[in-house]
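Next up: just one chain, as structure tokens, the form predicted on its own.
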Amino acid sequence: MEISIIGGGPIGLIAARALVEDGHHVRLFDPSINKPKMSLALAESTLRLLDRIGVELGAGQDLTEILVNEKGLPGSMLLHASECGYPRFGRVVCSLALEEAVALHVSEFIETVAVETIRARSAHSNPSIQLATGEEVTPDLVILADGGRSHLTESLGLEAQHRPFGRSAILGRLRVSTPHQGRAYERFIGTGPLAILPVEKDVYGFVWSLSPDHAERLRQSNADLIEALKDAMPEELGSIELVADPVVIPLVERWIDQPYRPGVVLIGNGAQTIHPVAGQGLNLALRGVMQLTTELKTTEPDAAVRTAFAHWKPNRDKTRLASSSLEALFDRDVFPRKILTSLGMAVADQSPWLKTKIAEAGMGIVS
């Protein structure tokens, strides 16, 4: 099968890798050189289809401990990846580590080349692509995986649904004097969540939302971050420093209902955008790749698009519901809710089963 992928980044160059494995003809048409530096926390599916389509990454850390917890309260639950029978939960990594490792097997048909035009398959024509060569390419289905802002998305007709949280982000990376090698953080500030990812030896990614007037005054002010931070982190990381800018984007939860139209399906962020607190959104995005690729092993484009489509859709509902709903209860800093929730982890931690269930979810493993 002829197929044809616009968007470079860890969600395109891993599909154009599963397809080309599958023995598909695969081109992948992706103009950026310059691409954002991002924490990515990949879950157990995310690795097992890594490892299933012989991509090996040396770069990152395993993720065996996230302890979650609320700033100032006793009440924790701490989950350890052996006591819920698995080896790791999953592996925090650099997305240009994880783009350099894919790209090392798919560099061959990676086009540094923009799409102007899409059109979708006609009833005599197959959905076709116009490059800013010049060149018209027909393949048998194309896969847009180019972001949740792209022009050619709206130039088929799909209108995505829009809730903005009301909060930014503010994302970075810091170094740390006592890290804890393997252990991740989901801390709950009062001011929103915080989650810290640990990517190297002594390096974490966090992910922290706030007021977007209280992100951008961080963003602002490294001293003032450096400072918000020692206040809101685990005393046991010890002294931090920052190592990278930090970046501000707006919160907002998008969704296409029905992303795909005739010989042609979105994928990751031109689908849907969720909250980054849980890290869900690429490992989301890549349980749809591999129902996709599952799909077109045996049944023809358009079929096998809306097969793969019901049956991740269940998923992507679930996802979404459980990544904005830790920004709904936890960025509220009300004292009675601070306990119960506070209560609600230190029953939770007495659980071994729930803590398993809870673990399997975010592992892929169980939804």
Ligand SMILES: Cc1cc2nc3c(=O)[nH]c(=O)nc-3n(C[C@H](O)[C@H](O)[C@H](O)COP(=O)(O)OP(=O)(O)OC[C@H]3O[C@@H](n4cnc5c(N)ncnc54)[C@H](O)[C@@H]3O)c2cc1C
The other form holds:
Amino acid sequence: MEISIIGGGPIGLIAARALVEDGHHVRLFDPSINKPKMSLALAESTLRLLDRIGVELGAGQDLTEILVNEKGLPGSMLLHASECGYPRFGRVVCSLALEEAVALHVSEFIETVAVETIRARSAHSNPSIQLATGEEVTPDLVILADGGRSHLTESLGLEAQHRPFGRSAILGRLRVSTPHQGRAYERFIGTGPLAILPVEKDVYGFVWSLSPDHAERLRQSNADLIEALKDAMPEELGSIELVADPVVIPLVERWIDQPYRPGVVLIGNGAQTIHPVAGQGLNLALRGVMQLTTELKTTEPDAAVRTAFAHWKPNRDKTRLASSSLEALFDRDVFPRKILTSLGMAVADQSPWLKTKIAEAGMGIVS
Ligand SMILES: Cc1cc2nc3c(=O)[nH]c(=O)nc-3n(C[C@H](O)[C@H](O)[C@H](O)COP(=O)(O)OP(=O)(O)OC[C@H]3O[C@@H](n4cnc5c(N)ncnc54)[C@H](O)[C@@H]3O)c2cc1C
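Got the form predicted on its own; any chance of the form predicted together with this ligand too?
To see the whole picture, the full complex is given below, headed by that same chain.
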């Protein structure tokens, strides 16, 4: 099958690699060279897919423990991969390292050019896209993986739904004096959830959800950010220093109810952007990519797209809900709520069964 992919972010690249592996003819278009850098927690389902398509991830750290707690209260839940019967929960990597590892295998299919227009399949012709060079391409299937960053979705007549959280995420990297190998932290501070991921031996990525003003104030002053992080972080990590300038992004949930048209399918952030604090956006999107590539092996493109979406949609709905609930549940500094969640974590910590279920959902093993 001839397939054109618009967008060479992690999702477009991984989809390209998987489709080439299955024998399709792929062209991938993306004009950008400078990509943003973030820490990504890859679930086991994602690691299995990368393994299947021959992508080796040397970089990053295996995730073997996740400590969840409410700052200042005793209740906490510690998930150990070994207790849950798994060697690890997943692996944390820098997004650039992931993209480089995948691009190694697909560089010959990547063309550094933007796609300017897109048209769905009609009764008489294949879907078509026009490149900035003027070339028109008419493949059997167009995969739009533009991260929702271009006007192409709207030009197909697809309308995105938005749910703003009224929050921003400040994200960055820090070096700590006493790292705990393989341990990630999900911490509820009162001001909003803070996720801390071990990306290198003593370097952690952090994503902290805050009110937009608060996030912006901290972005403008590294000294204030360090102070705020020292107060919010678990003491066991010791002293900290920033190793990259922080970035602030507004938090919004964005999704398209039915992300396809004849001959065109949307994948990745362009089809759904979810709250990043649970670290599930890429993992969720790749579970959809796996469904799609499986269907495309045996079925014509439009039926494959419809069947793959129908199978994957329940997983998308659950993951979206779970990610946004974390924000809604934990963004208030209200004492009764804090006591209840702290108690809930203490109780959950005593239940290996519950901890295994929580961990398996995060690993993409059950949905
Ligand atoms: C702070 C943060 C932390 C996160 N942490 C995690 C995590 O731990 N685990 C996880 O699973 N997910 C996580 N996510 C989500 C994850 O980062 C995204 O799901 C993923 O990056 C989406 O990739 P994408 O390829 O869909 O889009 P993008 O990375 O946005 O790529 C889109 C590409 O399309 C190109 N493009 C746009 N328009 C055109 C055009 N007209 N022509 C050609 N090319 C075009 C762009 O240049 C870009 O390269 C996180 C997200 C955030 C914000």
